[in-house]
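Consider the single chain below, provided in structure tokens and representing the form predicted on its own.
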Amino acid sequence: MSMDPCPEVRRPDGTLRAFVEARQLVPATILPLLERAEALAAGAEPKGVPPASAATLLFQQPSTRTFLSFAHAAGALGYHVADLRDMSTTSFEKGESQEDGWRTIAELSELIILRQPSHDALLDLVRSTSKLARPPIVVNAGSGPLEHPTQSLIDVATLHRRKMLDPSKGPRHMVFVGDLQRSRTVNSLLDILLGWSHITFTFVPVAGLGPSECRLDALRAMGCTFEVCADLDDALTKADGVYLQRLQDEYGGGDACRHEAALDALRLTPERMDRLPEHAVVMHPLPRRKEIDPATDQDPRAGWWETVHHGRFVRTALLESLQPARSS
């Protein structure tokens, strides 16, 4: 069952028109996106958008794959992309509010595309569009610490491809890596594998950034099989799927220096990498720094530069989706 934010993410006719939070999403409702995905990927034309419909990537916070991809997205559905990335060259400098510089993009946009530090903000903007005579899409594009469910699509994406997905396979076994407490691909992507019940978990966490805690108490509710500990290399050896992740020091909290020392104790390398199994896939979300020996690049189990190239993809898959039915 799909846990909705806020109603406000719902048109009247009960459609989605707003994607902030992966918990929206169930198997049911993930799986055509993915085959979709891997349709036009193939090469199949793009569902367009009306003539003149426009596109506004407001990020708000540093970016390079989701931006780009986005854009590539919006752009083969036939928008009219304009982004805003530098705050400094808006009407914000000027004493705009918040409310009325989101609510002029929401006046010249069909679609919004939102990076946004605090999440609060971005379902303020959810709700406050929805008012409006014509309510823009908006989707999340990463908020702050907690939620990247675009990312996450493009994670799950990989993972079918891998047949992670298919339980007629049997049990898989997940593992996730680094900093597990901080990081909003690592919430987003757990909140939608929560829809595969035979998936289990191990955290193999730096010290002092292991999952939070409401997502431990998620896993518990829904009865998954979980463990946290400190033996990468066993651990390794039982993956199905291995899910990387950098220290997300840009939110503070902790000891840098610390940190950067136990991470560098689970840096993959090619030697680590013997210890998957061969049908195993590694991924990570990028940027990377030192948790990757690039060395392993070449390695069929990685699947970091497979889910960049299949991101745009996903991207248009989910754009499509939120379109609203046209009036014949």
Ligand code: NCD
Contents of the next structure:
Amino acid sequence: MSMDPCPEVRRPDGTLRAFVEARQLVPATILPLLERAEALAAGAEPKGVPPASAATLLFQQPSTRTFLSFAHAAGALGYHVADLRDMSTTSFEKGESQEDGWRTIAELSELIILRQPSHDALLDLVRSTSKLARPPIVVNAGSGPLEHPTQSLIDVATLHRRKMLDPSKGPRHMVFVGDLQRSRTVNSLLDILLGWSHITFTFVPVAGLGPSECRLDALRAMGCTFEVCADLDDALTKADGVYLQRLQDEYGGGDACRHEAALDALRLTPERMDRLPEHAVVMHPLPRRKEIDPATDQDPRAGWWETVHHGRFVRTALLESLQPARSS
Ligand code: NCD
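Same protein, different condition: the form predicted on its own was shown, now please give the form predicted in complex with this ligand.
Shown next: the complete complex, the earlier chain at its head.
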């Protein structure tokens, strides 16, 4: 069952207005979105928004892929797209409160796509904008280390394309490697994969950066099979899917030098790639540092560039499903 983080993510008629957490989506809602993304990638016409609909991309943390693919997706639907990325050019620089700045954007936009460091602040925005005369659509493009639900949607699209989500093909095993504690893409992907009970998990974290206890509790509560292990080479031989993540050192904590050395030891080299079964898929949300040797980019099991390319169509399908409420 899908779980809304607060009632204000929906309009009074029950339609979804805000997509802020991965657990809002379940296989029954995800699979049609992924089919639609395939159709859009094959050239289907996007369902346009009402004329003069405005989308604002407010990115208070760095981004390349998420920013561009959302800008292109919103443009493809006919939104007029504007962005705020450099806060020194905004009225925040003049001392405006976050609340007033965000309210201004909400007054001027039918769609807000937001990347910033606080998940609670994002939920506050969803709640406060529900009281406006014309509540905008709100989409989370990354909220601190906690959530990045549209990245998980595009990761799941790659898993679907690589036949990992079909329970009739038998159990599938995912191996997660790297900084599993501070990674919003790992958090959101795990939440979304809870919907597919044929998937089991091995975690190979950088020492001290394993999945949080509350995330492991969530896996236990859903009856998922998982193990935490240190032997990447052994884990790879049994993997159907591998998901790597860089150190999220922008969030601080721990010993950066020690973590970096530990992650270097987990680097995916061509030799390591040879340990993987032929049918496996390897993913990384990017940007990568040293986690994956670029010499592996041409390997058919490499999924990271496919995820980047297809992500635009998945985000178009998502925004299409969140059309602005038509004024009566
Ligand atoms: C991720 C992010 O920003 O959370 N990148 C992305 O959106 N594709 C992962 C990361 O920065 O490590």
